[in-house]
Structures are given as C-alpha cells and as structure tokens.
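A single chain comes next, written as structure tokens; it is the form predicted alone.
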Amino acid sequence: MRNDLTFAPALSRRAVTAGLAAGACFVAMPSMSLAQGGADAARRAVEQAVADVNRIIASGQSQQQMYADFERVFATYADVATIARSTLGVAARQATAAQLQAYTQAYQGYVSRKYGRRFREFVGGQIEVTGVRPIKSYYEVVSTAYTRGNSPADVRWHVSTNSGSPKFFNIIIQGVNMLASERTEVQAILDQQGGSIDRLTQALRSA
C-alpha cells in the first residue's frame, strides 16, 4: 500500500529520530496468529500516522496550527515517554518523576516543531509500506520513501505492542538511526545547560 508522504525527504536527509527491532519465536499456530495480529497493528499505525500527517499538512492552516496538530499526532502514535527517557540518558536516573514529567512534555512540543518547520517543504512524496517483520520484542515495519527529486530511501519503523496499542519509538532513514542522532543533540543541549534538567526543558520549551 502506497500513501502520501510529506516529511519522507527531510527526515532520510536527516540524522534525527531512531533504534528497534520486533517480534518472538512462533511455535504452535495460535502463537503465530497472534503475532500476526500484532503484525497488522504495527504496519496499520504507521500507515495511519502517515495518513494523518499528509492531511494536516493538506489542511491549509497556520503554521502554529499545524504544529499543534503535529504534537497531537506525535503523541498518538509514538511512544514519547520511552523516547524521551532514551534521549535523556544517564540523567533520567537522577531526575524527580516531576523533572521527568516536565522534561518529556517538553521534549514532545519541541520535536513536533522541529519536524513541522520541515514537513510543509516535502508535499507531494509517497511512501510504499513493504512489510513487516518482528525482531525480538517489538515489530520493524519496512517501507521505501519516493520523493521529487530524489532517490528512493528506505524508512524502518520500529513499533511496540507492548502498551496495548502500537507505538513507534524509533526510525532507521537510510541506515541512519535516528533515536541516536536526537540522544546526541539533547545531550549536547544538557551541557550546553550545565548539565541541569531544568534548565534543559526550558531550553526545549522555547526553541
């Protein structure tokens, strides 16, 4: 199945968001249909969030709109705690639940905007979902991004079913890992704030 996709250029052109894998060992028949199912979950979230993203960015609305909108989907589809705490590193350890709290939402605005002032440059691309696959506890959706002027790139979305629902948490662009390429920006944000966990949220809140 092919959709619409808006930000397929700049995230494969883009070292950002990032690192997983899925699945289990299928033995007797009911395991496999289970795991099937959650196969199908993870392969529909990410056709759905591309969907999603495709008509926001249709919609013709302001820029601080669509960044709105942007963070709504991002926080349905993704697993921004998991994210978060990943970015945040060794800190999260020594941070109180309400520095983690405030972090994470804090986290979640800023990524939506990075993304979002990029999102609007890349109309008119597709995205073709392949397949899916599981690796050890979660599923890789595989696809390929077609956009103008460009060489197809392939896009691996790691996605948890643990939570209930499906969740990504990390995409490979390109063999790119982009989990780690935000792990190394925030990290280098938090020494840029002297290491503070507070003065790195307001960082994020304000950029």
The other form holds:
Amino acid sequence: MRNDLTFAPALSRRAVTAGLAAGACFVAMPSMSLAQGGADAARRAVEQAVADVNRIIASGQSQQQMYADFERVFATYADVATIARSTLGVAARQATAAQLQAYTQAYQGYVSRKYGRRFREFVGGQIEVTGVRPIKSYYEVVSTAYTRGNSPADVRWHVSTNSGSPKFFNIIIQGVNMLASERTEVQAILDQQGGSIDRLTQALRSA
Amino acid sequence: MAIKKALLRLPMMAAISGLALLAACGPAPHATGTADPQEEVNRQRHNFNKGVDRHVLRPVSHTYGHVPGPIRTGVSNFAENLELPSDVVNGVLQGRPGNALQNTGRFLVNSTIGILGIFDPASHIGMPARKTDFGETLYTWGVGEGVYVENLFFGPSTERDTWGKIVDQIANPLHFLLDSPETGYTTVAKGGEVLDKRYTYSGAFDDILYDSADSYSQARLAYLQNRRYTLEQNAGVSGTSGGDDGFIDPYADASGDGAAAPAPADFIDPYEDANAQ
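Following the display of the form predicted alone, present the structure of the form predicted in complex with the partner chain.
What follows is the whole complex; the chain from before opens it.
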C-alpha cells in the first residue's frame, strides 16, 4: 500500500514525460514529411517492404513461418483495411463494423498465403526502385523486378501517405492491376457464398 | 527453289510495304473497360480450353519439364528465331525501323553464330528481342481492339488481335521460304515453346485457371490489362500504368460516393409503402 503511494507519482511523471516526447514525434512527423516531400517517404516504404520480403524468402524457414512473416509485412506496409474494404465493393456499405473487421482479418491471412505461395518464384531475384511520381493525392513508386529466367518486369506501387505513415494500396505488375484482380476474385467468392459477408469471411479463412 | 519462291512473292511484299504508310495515322486511342457482348460463348470456349489444359497441356508440360532446362531453352530459342522474319515485316509496317533492324540483326546473328537459332548470342550483345505481331501493327494503324474474344485453343484475345494472329499465320514470310520437312520441324519446335511456357509459368497459369473463383474473369482481366499495357509501352504512349483506368482510388469509394445514403431506422417512405400493399 505504501509502496503504491510512493511509486504512483513517480510513474506518472515518467509517463507524462514519455507522453510529451511521443506527442512531439507525432507533431514533428507530418511537418517533416511535408518538408522532405512524401515522395521520399513513399519510396522508402516500398524499399523497406521489398527488403523485408527478400529477407523472408532468403531465410529458408518453413512455408508456415514464411506465411506468418509475409502477413506481418503486409500488415505493416499495406493499407489492409482500405484494400479489404475496396475488394468488397458495394457489399462493404451494408456490412457492420464487426463484420468488416472480421473480414479484413481473414482477408489479410488469405492474401499472405495466396501470394506467399508464389514468392518462391522470386528466389534469387531482386526489385529495384527506379522512381516516384505523384498520382492524384498519392504516389506511384516505379520499380523493376529482376527474376531468374524472365525478362525484367515493371512493378508499380500506389502509395498513400494520408494516414501519416506511408502504406501501399495497389501493385501493378506489367499493367496487371492487383486491386482490380482482387476485386474480381472477392466478388466471385461473394457470389458463390450467396452474397453473405460472414460466409465469405469463413471461406477466406479456409482458402 | 526457295529463292525463286521468295522472288515470286516480291510484288505482294511491295504492296504490304505500301501499307506501312498507314502507320502515320498513329496508334488507336486508349482502350478502357471490358467489352464482352459474347460472354456466354466465350465462357463455353474458356471451359473447353480449361479442359484441354487440365487433360493435355498441363500434364504434358510437366513431363516436358523433365527435359533439361538448356535443351528446352534451345528448342524455344529455335522456334522464336523463326518468328523473327515476321517480326521484321511487322516492324516495318508499324513504321518502327529501329525495331525491324534490331530483329534483322538478331536473326542474322542467332541463325549463324547461334547455330540455327538454338542459342541466343544476340541478346548478350545488346540485341534483345523486339517481339511483335500483326495485332500490334493494326494497333499502330489506329484499329481499336474490338470486343473481347476467347478463342478455342489460343485463349484470351480481342477481335483485332484475333485477326492479327490469322494474318501472321497466313503471311508468315517463313512459309514462302521453307518447304515440307522444314515446316514440320518448326511446328514441333513451336509446340515445345508452348509447353516450356506452360511449365515455366505454371504458378501463374494454375493460379488463374484452378485457384481462382472465376477463372474466366481473371484471365480476361489479366489479358486485357497486360495487352493494353504492352502496346502502349511499345508505342511510348505516356508512362502510366494503363492510363486513367489503371489507377483505382480505394479511398474515394470508402466515402460511399454515388450510393444513396442509408436511411435511418425510423424513416418511413410513404411512396414505397403504397406500393407494398
């Protein structure tokens, strides 16, 4: 009891100091990115995501561990909530907040497994970021993917810096738009599930 | 004999070259969306093609995959080398002499130093392939893509590109130069090339055909987007990812634009009520 009393003020003082420091960071970050240009931030985010993916592929861990790692990278660098919502199309408007959240969670795992399966094809390859340009209120980070036995592929990342930290919401590989293809796919599964978001979520969990 | 055959075709070649003047018209405008009025027929053909893939192409390509990689590459190189004369003619017709020259150089180098095209030294000395087809030639003349078509055996295409393929088959300069046994080899090599492609990109093929909920729509989308992108890149039409429709703004539709605002629970629509009786 006595300990609590003496400890509490000390803790809260520290907490306040820490809180102030964190607050200063939040204030400083947007103004810094404005000064440096969001383009640099968008570019760095893509480069970090690519570096993380390359590390996972080279790690030589089991498929299951790789999926978990991919999911972490996807959750960190992609705007999963926005992507997931977009794939639902008009159905997103009828969904409750809880349904949307469950769907987003299931979709995140589904995407990590689906694309994680294919990442093996990129073993020994590399992605080189070549430029950034603004597109509407976003950024398009342009990169070239070099993989063994294939001619170089044009890979573009659409990045939003609106949420403070830059996150990508679309990838376009040789003109093939991943978000468009994801929308088509999710709509087809939704149709198969009789238009029920709950059953769609269930289907993605086991896909 | 072969030379005489080629000489006989000279007037025709000259006529085709005259068409190259059309290239000045500029490429077709940017295509958007999906025009697929024959979807029902296309879906039937898609199912047929899928059956062919499942029962023939896929299993045979897996077997072909046991052939050592360098040999498969050699076969594919041989087949691709024989497509170069056609690419050269198309390059001229498109008013792209640089591409036509590069493909001519490739053909000369790979046919000789590369031993009948089995090896590809040209790529190593800065002469990579400038692949093209008559569908692209039509594009550079301003012909629009037309509606989407899934062809039996050949798969996703458009009206324009289907005609392109037909013309490429009929007018391939090689037919005028080669006689009976040689054309047989080229057909076999072409088959090897197809199998090698199916084997090498099996991940992508299987994903679209067997791991998607609607393989027809996925194949159509991927084909149209990639084809438009390739044609526009080659034409140097802006560096964008397929123009305006290449950009999707998922943040814009999160706000629910274009949709009627959801009605509050206590809202009563008297007009709807009247009809419900």
